[in-house]
Amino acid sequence: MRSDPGLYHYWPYEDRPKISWPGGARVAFWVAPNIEFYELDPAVNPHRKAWPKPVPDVHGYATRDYGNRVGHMRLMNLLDKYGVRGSISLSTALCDHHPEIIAMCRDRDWEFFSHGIYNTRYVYGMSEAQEREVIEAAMATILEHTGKPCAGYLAPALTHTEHTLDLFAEAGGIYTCDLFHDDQPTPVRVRSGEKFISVPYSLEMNDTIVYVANKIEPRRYGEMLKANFDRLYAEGADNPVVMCIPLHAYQVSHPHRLRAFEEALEYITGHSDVWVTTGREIAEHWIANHYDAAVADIEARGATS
């Protein structure tokens, strides 16, 4: 049995040092569109099949292509309407395959963070050197095509090795979306000793989990988003929190689904005391203002695991 990787201590939610977001906000709210590229016939990884059907899985491929051809434009226009800058979880191969999408998002000052190169290439079974090459190549592509260094990471298809976060931190990253374990940013221990954190990214609010895994109808998804926000907004009066909505344009942007999301977006952004922001801005603010106090509080509690 593998030991605990020791990425973070147990740090109970109650009585933590209080966070302050810009403008006195209760909730730091960010939207993370996953803009991905899938290969029709990817290299085989023995640990996981890329497609549920034999290659070529035309239906699976074409469904995802709909997101890049149609769905993204629809979603981008909707986020514009409510003043939301997306934080793109980017398959960096998109920079070569669909540079027009990169240009549209760059012109809107959206954030780009790494989601690997292709969402059909998994890191399971990679050596440390192989994974480092993939991480650094994706970060270099983001810098080349956007002019800004990559700050955040969501592993391609949520696949990891025991070295993933160490390698990303060593390449200059400052936050991960891969831990799913809290409603506030938290320190993450990496072997370099650099300041590195988890920024909350909710699988529960992720449209693919909602629509594909949990088979929830659009109207109910909209209700879930509002209920999630209401709870966080109430708790944020005492100690501010983070809400993330992760999206995929081949899921949420179908004509019959988008209105439910728009109603939730209008509801959330219509509240006062909400900081509508990006993953990078949350990470930079929290590291600059709260990281040291958080580490000191964890140590004062005598956390050992």
The other form holds:
Amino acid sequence: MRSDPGLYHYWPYEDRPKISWPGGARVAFWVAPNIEFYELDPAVNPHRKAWPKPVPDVHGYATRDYGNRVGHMRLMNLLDKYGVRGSISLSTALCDHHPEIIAMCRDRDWEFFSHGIYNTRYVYGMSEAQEREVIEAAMATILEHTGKPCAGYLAPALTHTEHTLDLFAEAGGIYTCDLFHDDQPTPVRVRSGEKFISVPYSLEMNDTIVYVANKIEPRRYGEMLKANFDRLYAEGADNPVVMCIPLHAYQVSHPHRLRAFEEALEYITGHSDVWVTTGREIAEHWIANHYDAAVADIEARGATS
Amino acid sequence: MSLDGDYLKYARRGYGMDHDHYDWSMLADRAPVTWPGNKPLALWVNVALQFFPLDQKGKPFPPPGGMVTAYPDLRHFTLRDYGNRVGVFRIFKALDAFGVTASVAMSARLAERTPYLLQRVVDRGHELLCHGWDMDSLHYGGLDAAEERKRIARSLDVLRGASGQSIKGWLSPAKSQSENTPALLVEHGVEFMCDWINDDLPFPFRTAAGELTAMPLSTELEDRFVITDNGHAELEWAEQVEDACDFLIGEAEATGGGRLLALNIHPWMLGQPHRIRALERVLEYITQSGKVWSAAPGEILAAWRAVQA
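Could you output the structure for the form predicted together with the partner chain, given that the previous block was the form predicted on its own?
Time for the whole complex; same chain goes first.
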């Protein structure tokens, strides 16, 4: 084990080279619905239990299933209303279980990126070859079902090894959502030396973290999203930034929660100088226009760690 | 280091669900339900009357609302008992004040212990659901099937015998089930269960013993979950229920399909003097819209069945 993941250098927020987003936007804004499949009776990983209760954990399973049966359509309609294309963090087995959802999102030109095969399968204990196999299999499923290669990664259930990002980059990925260290894209060091980056995916604004871990009231979540946006929008006048809202239809789409989210979405998309986009588009733009300058700046500052 | 190769196999990967209990079906694709009077929203209030034994075993987990301290936990035992002695009568008054129908899910053991309370429930005309034997008699994966059959039979027999009602509905303690629970419920004449919270409308549920109906009773909106688990204030619970009411009415009017607001409440929680106002406020808000059909789950189920193919 290491004391530091060794994935990026310390690179202070102030005095960085200025980002230019398309249209001169201050904020690149993206919404990442996690469309997940949790298995009722998954194979057992000796390092982590899939469910807190004995199988069948009806309550836990049904809570997640609600997102696909009920919540997805509500959230998709809402994103349509405000002109947002979702960037889906996808349990790729869902292409087989619920192809109707995949088809609707494909028709809307949403992005699909890998969130593993099932959210009840963890990489803990896998050999490097096994982890490569599951990473490549998930990416292959996305290509097969959507016609587009997978660019981004959010590890299933946020389970990682020391090689996860190396393996994903070697399989052709260009960005990760697994790191929460910044409000701008940053280079990520992978062993192949390929250009590979982190795109901000805010765990703090993630509805599951908000509702399940932090137990925030729905209307308060709406206020938090607006406050998050307001500050980023102000700072983005000097040097543009990224705002991401990661969502789960099994949380945000409940009848007592969706209206508060809609108010925030309406507020954010009602501003000029906001680039409403996807994770892939942010990554591609930043790699093409800012990656080299960022690396040079990090080196010039005498990169540490 | 590596995992067993089976960990990279996915036996149930394929179209639909990864089990055989119900079909994959999105709410948006269902045949529209019409409630009596063409109301967009059906309101199902369920009052949970629960017995938490002092000598809690907590197997395989302590039930939500159960004993917490070392034995004897007089604090939590009496706080829960308060609901059955005092709080429930405040709830009855609130329901009556706004003309709201409610079902009552009762621990069978409580019906046995407090015949007065059971009789009041029956005389008031509430539809009774069986809420298991008591809150510490959990149904869970690995529970011996013969033992579970005995437990279900005893619970239903006691509640049916004491109430004179046929008892068609079931709510498991903690909404916890074993792999056998749904089939055992069918064997014992149960027609609907409320444990699967994966939908906003009833849906058909298959078991080895035949079919029953899942009637999802929302956890996310229940008083105990919002106020105790999430730590929100009672008026914030009220806001959330009101927001849910508005949202569901809006969705029903936009889609032409009736929606269901399922509200599970606990007299030991909302029946406290400082919380009952939150319930009154919610019931007033919902009923004054004029767009709500307040009904017992059996009636809601009948209206839903009328539009199933």
